[in-house]
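Presented below, as structure tokens, is a lone chain in the form predicted alone.
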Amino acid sequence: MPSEKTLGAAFAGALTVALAAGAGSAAAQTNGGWGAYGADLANTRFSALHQIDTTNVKNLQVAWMLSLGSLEAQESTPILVGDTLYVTTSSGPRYVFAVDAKTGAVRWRYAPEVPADVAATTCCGLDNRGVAYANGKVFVARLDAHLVALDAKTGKEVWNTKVADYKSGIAMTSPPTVVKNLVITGYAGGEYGVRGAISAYNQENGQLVWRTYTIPGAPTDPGADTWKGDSYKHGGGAAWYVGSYDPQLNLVYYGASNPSPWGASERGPDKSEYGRETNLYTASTLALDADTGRIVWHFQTTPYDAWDYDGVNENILADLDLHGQKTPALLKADRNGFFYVLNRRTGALISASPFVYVNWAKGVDPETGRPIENPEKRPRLDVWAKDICPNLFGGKNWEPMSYNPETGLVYIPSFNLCMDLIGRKQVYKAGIMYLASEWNLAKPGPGGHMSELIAWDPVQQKKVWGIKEELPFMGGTLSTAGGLVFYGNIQGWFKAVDAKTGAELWKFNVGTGISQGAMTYELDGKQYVAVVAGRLKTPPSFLADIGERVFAASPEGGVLVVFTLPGA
């Protein structure tokens, strides 16, 4: 029988961190492949390929293009298995393609029948970010909260498992994590008052192996006392983005989203002195035993969140030289504007510094790990907090960053936006957005630019260089051993810059907005770079006149563009 993990088991093991004595490692991609959404299960988005480098990238040209057949929110990163690229589209996904990686010829196309009414219970766009692969199967998570295994050669369904009821406000938008014989996934729904969970399924048959809830389910569950009354019943904490995995520690890392509703008066004392009412495990990073789902440690970046500072951003695993000692680290550029370095074995805070302009908190207490709040910037019931920075899109959102072990830098696609926010009363109703809040998000931060590519030193916790972008929603980053960082912007410019200096070396306009990170691969001695493009629809609509500028700058589209150097 599958075991359904609750917070009781999770808390019981929270301090059990005496794992293997070794520091562990999470090696970056070292060959010509790109086998996972983040290049590797450490989510580094770094490639050791160097045929395309700072000296010849100016010659990069289009090798082939593939129309994706849908228009909304193209957020997929392709993966390479053998000589086949697997890529998803938006809207369900409408399609999963298997494509010849040299020519772009379609080998098969999977077109699932996703119910049309999923749009009514999907918060922030009909996106899909890609697939995972293991043992001859391609795994895709769908907006209707079904996890599906496809035969990698034919595209035929091997199994189809219902993870949750989408009509309650649950959706699945991100690729799962493949670990051993398991395929692990979370889901979205924090804006609908769902109960967040992370679930593992058997790769062969789709049967549930374990499920770990991210918030309590009963007043007797440990952690229920971190919520006001029974507000945990609709508390959010959804793990809607991607996981990371350390095979030596056998730990899977996921982030949990905002508590529900955004308005905090329902969940606690409605002030910065919140005491024990931190609303565990929302806005947190969780380390889970891959075999059982037991929570080994957690770190809460925004206790008693009132700003929608989801903790879901990807966790990059890297071994850093700290004070002359190799340290197994976890790197996270959080929505709340702070860059966190944690010990990934124990969850201990190593350092935390703002990587964007932050005024809602004065810093992070090095002893407790809690933000030192500016009380004037906490929205309360019927009391506006004005000019909060960053706004609820965060210092960084899901657009992925990358880590280059050769430069030692992290390349972060960041936002520079602020907001006004106020809490309101709202009664929970299943399948209806549960926000209890009003807002004004259309406020550029200091300097007037609304995005910036930041090269960040995680050891020194400082910015090395930056490239300002006029509009928000820039794409994620890819870094390579060729000394390059690739990224795109919402105007459709795909760029290559020098990883050490930020100097622009090449750019090409793909005709529609880029809000995802590129990938690279090698076949028959030739390196390729691939990026998916297609204008965002829902997120910019929250930004009033700024959103209109985004739409005007970025025509609708849906395309996979692959580049290479000329010649054989």
Given for the second form:
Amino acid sequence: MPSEKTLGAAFAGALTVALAAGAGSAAAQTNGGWGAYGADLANTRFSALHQIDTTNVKNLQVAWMLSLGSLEAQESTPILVGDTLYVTTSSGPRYVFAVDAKTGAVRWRYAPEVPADVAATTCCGLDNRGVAYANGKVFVARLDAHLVALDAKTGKEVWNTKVADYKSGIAMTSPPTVVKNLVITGYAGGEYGVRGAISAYNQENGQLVWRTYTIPGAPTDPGADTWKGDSYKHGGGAAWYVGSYDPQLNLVYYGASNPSPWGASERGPDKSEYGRETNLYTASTLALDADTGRIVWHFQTTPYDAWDYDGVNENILADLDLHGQKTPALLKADRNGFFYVLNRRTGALISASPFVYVNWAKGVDPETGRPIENPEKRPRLDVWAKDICPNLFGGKNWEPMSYNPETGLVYIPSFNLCMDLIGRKQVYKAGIMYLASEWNLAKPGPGGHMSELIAWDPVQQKKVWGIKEELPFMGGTLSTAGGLVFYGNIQGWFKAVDAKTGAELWKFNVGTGISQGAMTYELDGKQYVAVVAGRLKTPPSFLADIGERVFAASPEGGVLVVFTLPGA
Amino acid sequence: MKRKRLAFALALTTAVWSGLPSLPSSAAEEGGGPASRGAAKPDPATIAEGRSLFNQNCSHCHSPNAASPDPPRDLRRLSLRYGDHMREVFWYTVTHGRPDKGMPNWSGVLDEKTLWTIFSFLESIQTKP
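For the form predicted in complex with the partner chain instead of the form predicted alone, what are the coordinates?
Shown next: the complete complex, the earlier chain at its head.
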């Protein structure tokens, strides 16, 4: 880890910055706009807009629609810059569209020729989750592991930088994080045994400014002794999802994925008493100094992971009132089923509690932060562990949650699935999936429903209300100051519910499944709500008969649907 | 030889029509495996072993036990699509890959015995017409 210094020094550095900046508040919240994937760099997915509220949402109507022109998974959240929406489609991306946000008229489209064989090195479907914007440029990360800057007015490439060799099993699917003069990105590959990294490029010219690896590359690197032998060489830890940024602390937050391969015998002692073989920094949250990439702190949610409890889920930055004290917190609903509240300045654990049914661990040790494992639920080499909950889709996957500071609640799109899992032996080969496992994921959890929208109180660490959904892969959530939560399900129903009670206030079927979260914006005094739809392709294929139900409930599609109130 | 070519031309037509792998006419001459394997009915232990090997190496795209909900990836339809040429299509696809569709080339990754053990499992679960 070339850019990492000792953790002691790192903590001291972080403390100095924090004291100089004063008590940190989360990055500025959106004010009528939606300038980043997660609404803001705190990833709250909360909008202060309130023209559409609990009293009138029943009148919502379609304002316009845009066919996205591709039929793979549609996982994009549009962003708004001025009066232009920027939205991407799957397959590479197949397109980046710049669209008149009032009418849907296309201003330009960027249709790069991405090598077709990226399909073999993209684990979980051809997709793209959106773009980032700064200083007249739109930044898009592609499946061929190229990071591209486009002129926001014309869609022409300004620069095109190769981040990594996709043929080794690397793909880029998520929007980068723009910080100061940098554009920061990770990449996927935790299923191919890549070495995870987070890299920062100069926004002006695409030149590399810093790169921080998430796992060791040599025996002398910090953390190498947390791996069995030299297993870190193909150890994963890919930071493939979206980052967060706190400008006052100057810290960038990313999650690192599961270790490779899933089967754990290659990487450690193959038992719950794993000692120091935790496989750092996989299945972790990392806080990096934005200027240097130095890892300031880390928190590993699933040490020595054997369940594919990937640690990439988004980190929401919010200031919570804890014991009468305003605390700079980081909120994460982890794959492993626990909801973590950390101090985002220091990485200290504040609390962790299961937000879904969890049986692989009895809890999280408040002192060490380590899960207290149930050894029967740890799959081992050639030994099945049965009925592990949650399954490897996690209590929550990438589908984003939202945080409403007015209700103080987090709205989590969750899974209720369990699994059988066993470790196997597999020889690593570049570009070939490196899983070393067998599994059965098609096991609904208690109650039989397979998804649930959970309203979660992060201070009390308890569920306030929930809405059960029959099928898995419900979409992410949007919270607004109109007292609403918007979300969709895989059957294509886009719904608005009361943020306080969960009461359903409105719904509309968009004709194909919804995986992503919606966004909202205001132009000329009119509030719009936009959602991308298109049924997933690859993840349901993990699920055999349940996957057939998902496919039957929802045709392939690719559409952006925008709603508004009549006459507003 | 001519008959064989014609048969492969038919297989090719079917494959293109159905969206499953297309098969160049040279496939008949490649590999050597298809003709030399699988004449005898596989025993249950081989099928069970094939199922496990399939689930380790293929199920992330084709679903556990090959029960994919996605028709183009549903390997229970191989017999319906390729009939007598299922064996050749299988061999050509696993030894050449279809990277544009996400299918890697398994040559040098899985040995011939493993591939044919997986094939024994696939044969055992084919959808009847």
